[in-house]
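One chain is shown next in structure tokens, namely the form predicted on its own.
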Amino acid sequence: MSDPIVVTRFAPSPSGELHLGNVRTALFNALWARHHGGRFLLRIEDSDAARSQETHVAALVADLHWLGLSWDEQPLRQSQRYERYNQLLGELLASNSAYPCFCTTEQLEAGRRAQLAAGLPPRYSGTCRHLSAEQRATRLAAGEPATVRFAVPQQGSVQFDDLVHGPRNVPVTELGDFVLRRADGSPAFFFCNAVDDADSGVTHALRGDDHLSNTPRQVLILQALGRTPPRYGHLALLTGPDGSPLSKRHGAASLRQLREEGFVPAAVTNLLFRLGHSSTEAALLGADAMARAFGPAHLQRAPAQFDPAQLLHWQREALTALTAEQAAVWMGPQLPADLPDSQRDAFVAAVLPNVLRPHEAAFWVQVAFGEAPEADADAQAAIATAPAGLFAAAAAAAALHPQDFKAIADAAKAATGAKGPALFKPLRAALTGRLQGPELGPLLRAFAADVARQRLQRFT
């Protein structure tokens, strides 16, 4: 028999923006499915109506599309599956794998305090587990509020082979009977999550380490329902360079903010691919190459450190790989709306190697298409020390060859004998007001016809 199709999923709660940690989870699940030619699913875990917002759903869908991630079926919505959850809860109740619990919050808290005082881990004591069927029916008929708890086996352990952490063996005594449905009728997260995985045919579920404690419970739920649990893999958290949990102070913005700042998708995916996932691939990778190189065996157990400098490194690599058309679109919002295509293309080609985000091009837009920039102190010093006749010769050449910097520099060199920094610094200073910046030859091709002559003529 052939191996089953690999099915993975990303299951965010629409309660906020996507950040790098959950974006990495989405990427890894998508890559593992693509690695096997399988299916990648998106599920919206919106069972918590108080925290879920449609605006967040729309935003996370837009973020994932921008990143280049696509899914293979219509996204599942937990809020539309309550009938299914109640059906399966009924099956668990009928098989005595679950039972109604009438303990109040006060009673549960008192039991918790008593266990802690005795040096025991706080676990549900099982009070309502021992009620008879008649007692349960009577109390339910009287309208007593009740949760539904899973009846954890009294002995043994839960075993599963984690894709990251390896074989796990959790004694059932560590679990306690846990809540499947709250008293208000809403299902618990790990119950919905497990049922949805089973119903969708999910075979592998990569998720954060914070879900590791849920896994034994979910394995028990699915076994009680006669379903096969997926292979779980729990990813180590992302941290800042100081080892603390990743936050905005480390420069880790939401995906929306990174997009608005001008980071390109390939920069983000190439960074995330290497955060907690070892790879010998040092070059910028496209989606197909990433999928081929990805595997849970390369996932690291230790927390992965986010370094903003690495994001900038991959941004540079990704910008270098852009086509001329893609680069023009990326820088487009900074450019004059009525700019001729030839000037636009020349400007983008000249400036792209000098910027990492579109807003950094704003100064050079002014240099190329605005009034002559005021020279800074270093540029003024270079202009003041220029050999006599340099600007006159350069201006005359610019009148004949307005966008040919080599012709302009050659004329100035022939007239003065200047070469090297003594030649190029004054010319750059007069043309741009700065001594550093884009290569002058390509930049002058973006200038309007008489701009170079006018700027050089000022210093004759």
Ligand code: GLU
Given for the second form:
Amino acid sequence: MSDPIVVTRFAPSPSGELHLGNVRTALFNALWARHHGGRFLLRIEDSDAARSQETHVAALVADLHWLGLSWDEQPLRQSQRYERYNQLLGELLASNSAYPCFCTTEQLEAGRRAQLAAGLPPRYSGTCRHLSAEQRATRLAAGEPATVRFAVPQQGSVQFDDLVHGPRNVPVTELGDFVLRRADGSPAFFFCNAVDDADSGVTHALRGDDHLSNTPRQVLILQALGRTPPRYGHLALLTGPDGSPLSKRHGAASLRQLREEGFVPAAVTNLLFRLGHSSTEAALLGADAMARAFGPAHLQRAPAQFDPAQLLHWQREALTALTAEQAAVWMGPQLPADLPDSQRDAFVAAVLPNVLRPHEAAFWVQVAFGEAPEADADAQAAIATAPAGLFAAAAAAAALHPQDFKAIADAAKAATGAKGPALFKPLRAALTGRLQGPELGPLLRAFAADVARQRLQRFT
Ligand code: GLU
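Next, give the form predicted together with ligand GLU, keeping in mind that what was shown is the form predicted on its own.
Everything in the complex follows now, all chains and molecules, and the chain you saw is the first one.
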């Protein structure tokens, strides 16, 4: 018999923008499905109407596509599944795995206080669990507001084997009878979430650590419905370098902001692949290699630290791996609109190694295609101390070979005997106004005809 197909899912609540933490969850689920040739699903957890917004749904879909993730079916939306949830609540009520609870907020609060006073963890006392069928029917018929509570078994424990935390064994005494549907008719989040996984045939659910405490209740619900819970794996939190939960002040922007800043998808995925997932792969990985190398066995229990320097490291690697065409698209918004292809390609090739974000190319756009930038102090000093005749020889060579920096430097060297920094510093300073920057050979190939000569001529 072949292995059952692996089905994973990402189940965001559309209450805000995707941040690195949720994006990592999405990526890991997608990689695990792909690792097995299985299916990856997207589910929109919009059961909380007050906090869900349609704009966030559209934005997260766009974010995930940008990252290179796609899913196998039309996404389920919890807001469209109330009938299904009510049907299953009906089954649980019919089998006495759930019961209506008429306790008022005041009664629940009094019970809570009594338990705390007795030194016990506050759990529902079970008052309504013991009502007779007639009592329930009468009170419901009278229109008394009721929640639906799950009847937690009175003995034993809930067992599950977490993909990250290993085998767990939670005594039922730690779980009070919990609410499945509120008095206003809205189903509880963890009920919908468990039912959806079962209905979609989800086999593995990687998700944030904050859901670990929901898991025993979800396992009980699915068992009572005769369904098999997925294998859950709870991912440790992402933190900043200071160990506190990752937030904006650590430079961890939303995915949209990173995209708008010019980070490329491979930089983000390669960073996330190594956050809380140990990897011996030091090289930039493409999607297939990443899927092959991904495995829950490599997931770490300790919180993973986000380091902005690591993001820049992977950005460098990812930019280096772009094709010339992709690099031109990436830098495109910075480039003059009517630039001939040959100049554009030469410019991108020259400047790409020197920038991490497209906006950093703006200065070099000015150098290559604009007015000569004013030399800074260091460049002025290098120009002032250049050997006599250097610029004249260089300008004459530039008139003959405008885009050939080697010919220009060779001529200046022959005329003056200067070499090394004494040769290159004044030339770079005159051509670009700076002493640091992209390699001059490739950069000059982006210059328009006669630009190099004119810049050198100024100092003869
Ligand atoms: N909607 C939940 C969240 O965004 C997902 C929980 C889960 O993946 O099971 O945290």
